[in-house]
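To begin, one chain is listed below as structure tokens, in the form predicted alone.
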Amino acid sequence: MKIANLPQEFTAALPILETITNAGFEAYFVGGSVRDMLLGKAIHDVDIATSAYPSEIKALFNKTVDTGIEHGTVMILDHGNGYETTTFRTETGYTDFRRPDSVSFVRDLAEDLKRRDFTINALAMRANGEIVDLFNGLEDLDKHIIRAVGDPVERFHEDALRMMRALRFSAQLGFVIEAATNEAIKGEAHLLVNIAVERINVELSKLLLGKAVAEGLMAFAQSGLYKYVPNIDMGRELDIVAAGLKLQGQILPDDATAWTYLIDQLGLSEDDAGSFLKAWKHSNDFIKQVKTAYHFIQLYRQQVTITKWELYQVGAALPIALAVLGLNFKSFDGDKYLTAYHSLVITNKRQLAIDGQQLIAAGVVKPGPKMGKILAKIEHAVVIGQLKNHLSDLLAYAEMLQSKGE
């Protein structure tokens, strides 16, 4: 196969390939950018593989950065954008099931491509648009198949995260995992305990946002991989399958909604939800957002009357909560809650017509804990409609609170 008209992302990088090949070396576009071009998807990072060793690459270009020199990767900055260029290499020994014990640079493209994870990622492209396909990746792309390069057990022993990547690509692309590759995942699932939580988090998050998330979650359960990730108990297979079944024909819009949905399907308490997210190494801001949405969901499930104050407290996390509730309850009317939220007098405390400095300037209160308590009572009174958000009204209310010692 030969691509007649290369996308701009590749043409912009052609001077890099030309400089390398004019010096007598081989150079190819490789990996995900080639795959995504063939699938008609957006192209992100354009990576280059070459027979030139790192020292030879650095001698050819004026501006380079050693981004992974021990693995043969050099960032070339000569043409505006940065392009990661990696020497063909072989790898041996994977005692930690995460990274090679040693790396050797080679001049042979085939040696480099055969160490890659899946056939659809083992494609290379010459500067003239000719596709180099040594492992039938083009056929697997056409048939929508995820297949390991060579022996899948070997590939997963090299990097156990590849098992999660198989599920992630399947969910993102709507592809089927080939039988031998799928059996190897089930057989080697226990190796996932060797992988850093942060890396698993990335793959599971992408799986949850895939167009085939339903099938992805069911594969996550059926493969047994779920047993070797943080804070998901051994007996949760049916919960995860049920979570997948509810999502058939659905797409989750963002990470926060996806993880809130997962927590809800696992039936975690609000306290456990925070511990769960922390174990998965999410940021504090992300945890706060998800917990806020989950609290609203719990109120709804407990049939607590949703007041203006509850809407105010959920704040910007409301769309997340409504999206998850909509997936759980077919007759759920999220629009009425959105309308009620947008009709609130204020949606955050910065919109109050008064602040601490104004209270101090008016001589109502001095800085300290009492000022914070008065502002909190003003905020609540405005939100529930007990008090108009006018400076004069708020000052009078503050003076009243102060006089009563509240």
Contents of the next structure:
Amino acid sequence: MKIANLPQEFTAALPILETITNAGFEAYFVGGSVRDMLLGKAIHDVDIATSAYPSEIKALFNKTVDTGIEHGTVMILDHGNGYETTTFRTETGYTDFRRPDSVSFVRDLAEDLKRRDFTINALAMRANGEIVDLFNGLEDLDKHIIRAVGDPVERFHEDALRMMRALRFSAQLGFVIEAATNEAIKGEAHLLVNIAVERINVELSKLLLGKAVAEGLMAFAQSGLYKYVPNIDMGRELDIVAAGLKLQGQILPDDATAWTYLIDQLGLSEDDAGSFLKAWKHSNDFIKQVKTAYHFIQLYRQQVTITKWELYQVGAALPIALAVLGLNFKSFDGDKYLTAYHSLVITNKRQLAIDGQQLIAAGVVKPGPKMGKILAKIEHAVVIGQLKNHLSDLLAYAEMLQSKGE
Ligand code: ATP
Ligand code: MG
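Alongside the form predicted alone that was just displayed, please also present the structure of the form predicted in complex with ligand ATP.
Let's see the whole complex now, leading with the same chain.
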């Protein structure tokens, strides 16, 4: 197969391939970009594989960065673009089920393609658009199949993360996992305990944002992989299947909504939600956002009347909470809350018509904890509509609080 008109992302990189091949080496486009081009999807990173050793690549180009030189990866900088260029390599000895004991650079493309995870990820493309397909990746792309390159059991023993990758590609692309690959996942799921949480997180997050998230979650449950990830107990299979079933025909809009949905489906307490996200190594900002949205969901579930103050508190996390509630309650009216939120007088403390400096300048209060308390009372009164957000009103209110010794 030969691609006639290469997308711009590839043509922009052709001079790089030429420089390498003119020096007597081989160079190909490989991996995700070739797959995504063939699927007619947006292309992210154009990766290059080459027979040239890292030192040879660095001698050919002025601007390079050693992004992963020990694995043979050098980034070539060209007109504001960066191209990860990796020397063909083989990997041997996977005693820890997650990475090779040693990596050797080789001059043969076939050796390099053999170590790749799935047939659809093991395609290479020459500068002239010709596709190199050693493992029937084109046919699998056509038939929508995720199939391990070589013996799946062996491949998952080499790197257990590949099992999660199979599920995430299946969820992203809406592809089916081929029978032997699927059986191997079920059989080797326990090996996932060897994999760093951060790497599993990346794959689960991509699965959750996939167009076939429903099937992805069901596969996550039924394969048994869920048992070998942080803070999900053995017996939760049916709950995760249910989480999948509820999402049929739906997609989740972003990471925060996805993880809030998951936590809600697992029925975690607010405290447990925090430790769950921490165990999964999410960032503090992300945890805060999800917890804020989840708190709002709990209020709704407990039928607490949602006041202006609660809307103000949930703030920018409101759309997350509304999306998750919308997935749970058929007749849920999220617009009602959005409209109420948008009609709040302020949505942020900085929008108050007064600040600490002004309180001090007016001689109302001295710097210190007292000032913070007064500002908090002003904030609350303005948000609930008890007080106009005008400097004179706020000053008068502050003076009143001060004189009452509050
Ligand atoms: P994405 O669009 O999500 O980046 P991708 O296919 O480019 O998908 P990457 O994780 O960026 O995925 O990896 C690039 C390529 O490297 C893959 O297409 C595959 O050929 C190879 N690869 C990545 N991770 C593994 C792995 N764990 N085992 C074997 N090959 C892998
Ligand atoms: Mg990629």
